[in-house]
Structure formats: C-alpha cells, structure tokens
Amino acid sequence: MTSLKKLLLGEQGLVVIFAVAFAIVALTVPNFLTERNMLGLLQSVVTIGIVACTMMFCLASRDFDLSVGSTVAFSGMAAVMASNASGSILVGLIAALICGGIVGLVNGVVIAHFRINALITTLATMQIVRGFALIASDGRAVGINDPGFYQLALSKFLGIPTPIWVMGVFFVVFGFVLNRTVFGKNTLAIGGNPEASRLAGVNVSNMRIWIFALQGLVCAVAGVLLASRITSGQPNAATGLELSVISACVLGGVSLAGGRAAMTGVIVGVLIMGIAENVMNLLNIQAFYQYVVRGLILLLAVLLDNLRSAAAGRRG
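Can you show the single chain from that sequence in the form predicted together with a further copy of the same chain?
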C-alpha cells in the first residue's frame, strides 16, 4: 500500500498515472492498441514532440515562444521552395535550417539584448514570419517537385517511419542535454534564479539567445518533416501549434515560472495530447463535444499531477 503510494507520489508519479491511463484506454477502446494505430498516433505527435524538446528549454529558462507555429510553416515552405528551385533536397534542408535559425536568433537577440518581453516579441515574430510565409508563396501551398522529398516521411526503418525515429532521437538528445550538460544546468539555473545565475558568472543573455536559436533550428526540422508528410509547403500550416506545445510541456511538469523541467514529463505530456485526440476520433465523438472533452482531459491531467505534488509536499 505505502509502496504504491510512494510510486504514485514520487518523482515519476506522472509517468505512473500515465501508464495506468494508457492501460485503461488500451483495454476499453477498440482498435487502440493495434500496431497501425500506435504508429499513426506517434506520427501525429511528431511535430509537437520535436518542438516540445526545445520549448522545454525555453520555458525552463523562464522564457516563452509563441512563434514556433509560424516558424515551422515558414521553414517548411523554405525547404520546399529551395528544393524545387535547386532540385536538391539537401539544399532545401539547409535553407529551412537557415530560415529557422535566423528567426530563432532574431527572437533571442531582441529578447535578451533589447530586453523586450518574450511574449510580445514572439507574438510579433509569429505574425511577421507568418506574413513572410504568405508573401513568399502568395498565400498558396507550394507542391513538392521531387518525389524523393516525400520519402523523408514515408521511409521506414525497422518498420517504424523515419519521423518517429527523428522524434525519438530528439527526445534522447535533449533529455541528455538537459540533465547532463552545462548548457542544461545553466538553463535551469537561469529559470530558477536569473539574478543568482548572472552573479555566478553565467552569461544569461548569451544563453537565452542560444536557446531561442536552437528552438528555431528544431522548428526547421519539424517544418521539413511536416512538409514531407503533407507533400507540400503550406503557409497556413501549424497554426496554433504554440499552444499545443506549451500545453504538452506544462502538462509534463515544466514550470512556467522557470527552473523546473524533465524530459520524461514532456514526453508524457506530448503523448497525452496525442492519445486524447486519437481516442476521441476512434470513439467517434462529435466535433463540438471534442472541444469539451479536450478541455476536461487537460484539466484532469494537471489536477492529478497537482494532487500528487501537493501530497508530496513540494513547495509551489
């Protein structure tokens, strides 16, 4: 009994709760626990999952990034246009990384150097970048000429589609970076107490710039994979992505007040979001009721996690 309690209320409590919920869903929802559905589910969270990796850093350092959706769309667009123009997928990939990186860098510099509120800055770049995407494409989707580009998303390795592998690699890498590197620890320190970190000699503004730049690059990767999956660059893609990603992170225990983050939590958060959508569609829940159910699941997930941490007596 007590060991069960310990398990639920311990560090990995969210994971345990998630595992239980997963088991219940698997047993009660028909077609859920099939290989096809699992792969479909994982593919549906690739964009959110990849972007959540760096969003976790961003939130952990007490920042905020609303521009990710636009950046994903813009860099996906850039990849398609550049590869169409040059005939080389590699050039497309590089173009996307450059575009994404620049957006991130600009965010970082404006926020860290000019000390402008991150919410406003990224709200502004969100619009500007979306504008660029629309201008570049004249508001219409751009089709991919080279069928090889589709292969990025369609190819499989050991029976699992490449995008899922990419997401997995990102999870592992960023989990390691967060816990085991100076970069990760400094990120948490900045979020936990920026003043103390600065006085300890951490170059806070450089760190923030790096985090945003990384966010931009990671968005570019997500953008390329998305374009490949939907076989075109779409200026309207990924709208509202920012809120989904931030929700996934917060669900996973990343503190908006900075300083607290864990990769396992974020993975669970991402999966909860994906499973909720998946199950609602499997159960054929009406569109309007989906809104309500989605909201309730979100509430329930944080509520459970909260009860857990309240019981564990952790300080707010």
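The form predicted on its own is what I want next, because the block you gave corresponds to the form predicted together with a further copy of the same chain; please supply it.
Single chain only below; no partners, no other molecules.
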C-alpha cells in the first residue's frame, strides 16, 4: 500500500498513470489513436503547453499569474492590428512581444517592488488587459489582411504543424533552464525559502521580475499562434486559460507552495488536460460538461498537491 502511494504521488508514478490511462482511452474510444486525431489533440494544447512552460516558474517561486489568458488575447490582437496597419507580419510579431513583455514586466515590478500579492496583482491586470483588448478592437474580432499570417499556424515541418514544433522547443528549452541553469535553481530556491535565498545572495526581487517578464513574452508567442489558428484577433480569446494552465502544472507536480517543479510532469499534465477534452469531443459529449470536468481536474490537481506536500513533509 505504501509503495502504491509513493507511485501515485511521485513524478514517475504520474507518467505510469498517464500511460495506463492513455492505453485505456486508446482501446475504448473510437478514432482516438488516428494520426489526424493525435495531431488535432496536440494542436489543441499548444496554447496551454506554451504558457505552462513559464507558469511552472511562477508557481515554483510561490507566485501566480491569472493574467495569462488576457495577455494571450491582447498580444494576438496587437499582432493582427500591427500587421494589418504596417503590412508586415514581422512588425506584428514584434508588437505582440512588446505588449506581452510590458504586461509581464508590470506584473513583476508591482509584485516585487510594491509587494502586492501576486494573486491580487494579476487578477487586476487580467481585467485591465482584457479591457484594453476590447477597447482596441471595439469589442469585435479583427480579421487578418495578410494570408501569410495564417501560415504561422497552417505550415508544417515533416508533416507536423509548426505550432506543435514550437511547443516542443519551448518544453526542451524551459526544461533545460529549470534543471541546468542558475536561473532555474534560484527559482526553486526562492519557492522553497525566499528569506534563505535572499541571505544566500539571490536577488529575489529581480528574479520575480524576470519570471513575470518571461511569462508575458511567452504569452505573446502563444497569442500570435492562436490568432493565426483562429484566423483573427479575438478580444475574448483564451478566456479561462489561466485555470487550465495552473491545473496542468499542478497535476504535473508543480507545488502551489513553491520549490518543486519538473518539466516532464508539466508535459503530462498538459496532455491530460488535452485528452480529457478530446475524448469528450469524440464521444459527442456536450461542451457544457467540459466546464465540470475542468473544475474536477483542478480540484484533483490541488488534492494531489496537498498529498505530495504532506508526503514531502513527512520525509523531511
């Protein structure tokens, strides 16, 4: 019983459970294992997967970012509008990165230097940034003028859509940053004990600003790819994204109390979120039920986090 509990709560255990669940779904749900459905599933989790890469750092450092959905929508809007106005896709991409980076930087500065709780700060910026997106577009979707913009999402490499490759690169890069760099180690140290990290010479305030700035830039990339996929800048896009991303991270073993994170776990968490939605679509279950399932997954994620923290406390 004890070994089973360790398996359930450990990082390797999560992978085993995912593999078993994947096999069951593949055997019982028609058309699940087709190439078309697998690529569609991966396409559907691109936004969650990309944003989860940096949300992992936020959570690992004992912070939250509830503004990611609004930042994704706002950055996508900025990319489309700047591209339309200038006739250049590159200008649109730069505009998106600037907008996302500014939102992340503002979040980081307010949290680190004004010492306002991350939950409250990002809840406020979530509303403000969504408001900016609605004001800029007058509450309407903005169409894309340059057909080349669509190719950001439609293009393929080796038969796999480009956004999936982008997500894979982000997984590799941020996994490396977490495990092999001083930045990653300092992030986990801050989450484990901010005061001890400060005494050890880590500039906690600057680290927090960098983490949130990175979060904003990554949201901008996700926003551009999403705008390309849905063929317009949508001010109401990515609503509720923050909860899906946090659920995926916590399911994957990132601790809400900070100090613990693993990219392999985050990847599994992202895939679990995608598979749950994909299976409901294949079984023609009404979209309304997906809200219930997402809520249950979030509750399960928090429960697992509590159990992992309790187990870690006993081991300590």
